[in-house]
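Just the one chain here, the form predicted alone, laid out as structure tokens.
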Amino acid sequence: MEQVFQVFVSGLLSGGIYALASVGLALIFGIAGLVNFAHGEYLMLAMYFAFWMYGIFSLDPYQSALINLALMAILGYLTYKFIMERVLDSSHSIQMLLTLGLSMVLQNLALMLWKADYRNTRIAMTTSTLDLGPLHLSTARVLAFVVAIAASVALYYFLHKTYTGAAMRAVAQNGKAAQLMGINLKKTYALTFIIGITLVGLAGLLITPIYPAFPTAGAPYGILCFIVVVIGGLSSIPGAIFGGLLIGLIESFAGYFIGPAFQQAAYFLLFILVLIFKPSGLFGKG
């Protein structure tokens, strides 16, 4: 029983990171209507930023968080301004092809600049553990989970309790009507993309003490984020949070009871079932 509870908690800790990475993707699609297949590559870049801040300036990922997030926000704005803004009114197939190309460019750029070596950011918290009775938890994972859930909930309240958030939701519901009410669509889309990229950057920052950075590190997360947002409901923030936690639990229990080789198969099976029986997602509207 203790082992099962350990597996459950481990799944939740992983799911918190999946949720944080996914809410940015759900936000971008829900408000700006942009499909971003390069989403995972921004997580990879954030991991490299954190690694180099530690290697050059001896700032661990938590100390360099504000700098890292500012860099991700700038990168998000530049990507939107010079690339994504041009395909706002294009079909999703054009957006997918464009962002797939962007994904390959970012991966190969990282490969050219930093080679294929694994870059580990080893700090004291990397090997530190929290012992809570029978549970033995990685301190870095617990901290990552707490920050990830707090950031996801903060985003939800920002969208529902602030004027800017209300404007973003209005754009998501009806862009033309929102524009008639005086809301600047392009500025709203830009802010949405910046927030989405910053959130996935935060996810990359939080996992840097746990996993190494390498050019294709973000690719599995990019795929996982799409699975999460489809399961939760494409534009639903609560759905992305729930979906991320659910995928973390499925991955953890499948690895424990069936074997690590079946972890991906388990959540892909759920993905297929959701597409068959509830294509709008668990939290999506029909």
Given for the second form:
Amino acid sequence: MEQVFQVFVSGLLSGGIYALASVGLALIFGIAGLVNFAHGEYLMLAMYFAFWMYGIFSLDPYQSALINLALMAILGYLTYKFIMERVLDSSHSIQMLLTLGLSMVLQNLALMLWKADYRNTRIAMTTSTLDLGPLHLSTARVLAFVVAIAASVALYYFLHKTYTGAAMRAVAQNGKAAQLMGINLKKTYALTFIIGITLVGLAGLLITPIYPAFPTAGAPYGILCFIVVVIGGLSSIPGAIFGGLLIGLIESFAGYFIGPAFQQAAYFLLFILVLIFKPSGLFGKG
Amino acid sequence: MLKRLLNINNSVLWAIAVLSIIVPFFLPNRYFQDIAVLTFLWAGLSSSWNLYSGYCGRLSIGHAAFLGIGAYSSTILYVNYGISPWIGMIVGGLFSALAALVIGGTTLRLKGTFFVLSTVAFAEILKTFAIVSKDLTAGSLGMMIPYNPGFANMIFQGKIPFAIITWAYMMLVIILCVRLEKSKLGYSLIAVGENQEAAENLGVNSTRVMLISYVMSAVLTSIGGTLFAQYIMFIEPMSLMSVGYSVNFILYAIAGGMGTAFGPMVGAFILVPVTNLLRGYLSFISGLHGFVLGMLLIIILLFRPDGILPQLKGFVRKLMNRNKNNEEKGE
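Now show me the form predicted in complex with the partner chain; what you just gave was the form predicted alone.
Then the entire complex follows, led off by the chain already shown.
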């Protein structure tokens, strides 16, 4: 029983990170309607940046967080400006293939620049644990979970309590109508993309003390985020948060009860079932 | 007039396809012959992908699953039971048809990104099965095919026999695509891809049309999978059934021109040698060939989303018009 509880908490902790990375994609895909297959690669870039800041300047990932996030925001803007803005009106297929190409470029760029080696960022928090009764939890994982959920909730309030957030939701509902109401469409798209990339970057730097950075470190997250967003009901931020937690739990339980090899297959199966029986997502409307 | 010129262009492409078989005979060594075999094989695989996704415009990023089914069916039958890969190839095709019926039956009604993601999901689930069924597939250790040359074993000493087989495979798929373009099924498929509702209103049974071509595409991919396994003589699920392999199918088709019978061939004829030579001669920069491929994909999509084949056709047309004009002036 204790072990099952440990499996549950462990799944929940991973789920928090999935939620944060997916909330970024929920903005880009669910709200702005842009397909980004290179989403995971930005997570990988943030991991590398955190790693190098620690390796060169001895700044741990939390100390270098602000510079890291600023860099991710700039990268997000550049990606939007030079790639996404050109295909705003193109079909999803074109956007998909384009960002698939981008993901190849970023992965192989990382391979060329930093080799395929696993880069571990071992800070004090990597090995320290929090003991809560019978549970032994890695401090870094707990911190990552708390920050991830806080950031996701903050995004929800940003979307629902600020003018800019309302503008983003308006664009999501009807771009043309929003434009007629005086909302600058391109600026809103750009901002949505930048925030989305910054959030997945935050997820990346939070897991740097836990997982190694390598060129394809972000690849599994790219697909996973899409699955979470679809399960969560596309444009729903709470849906993405719950979806992320759910995937984390499924992964953890499938790994414990069936076998580690089934971790991914389990959520892919859930995804197909959702597509067949409830295509609007588990938390979507209708 | 235009039609006649287009036909001339197509006959140029036919000539390239047919005559390409001469190339491996003139290549100086096994290294270049190896690239020729891979080029034919990928031209055939990419054309198989094109048969559904290219004409219908719905991208499958899960075709590595059928590649894997074809490769594993023949290899398991051959290694464990001594059954000839030629028979294994047919068995693999049947399994792939079955898988395509199940996958297609559940996902073909999905649109856009949802369909794409579902193909990825199915491929990942099948990959997991290949990894987990250790008794059958040896899991992630992979399966070696013992070297025992002979026609019945589909194992040969030189590269040339395989060049001929893979070329024949490529020709088979291209001929099927050309025939599809002229058939009712092909017209319906293109119509469904352009506007499903409109096509249905005109009496096209879109589910049936999509399912038939999806199954055809899967079976052809599976045949390529068997050839792939017999040529490399080692299969392993992590790379063979990965998203990365699935992307290759698309890359060559996009580069040449999706939804055209010769597009994937043109794409593969250019990109497979280029990337293999990059990998061969600049191997000290690992990742360079992937970087170049990704860049090419981005550039083609941003500036030439129809691929380079229409561009080539336009170029040939311009040349011919100029010749014609000159002739007229001469008279």
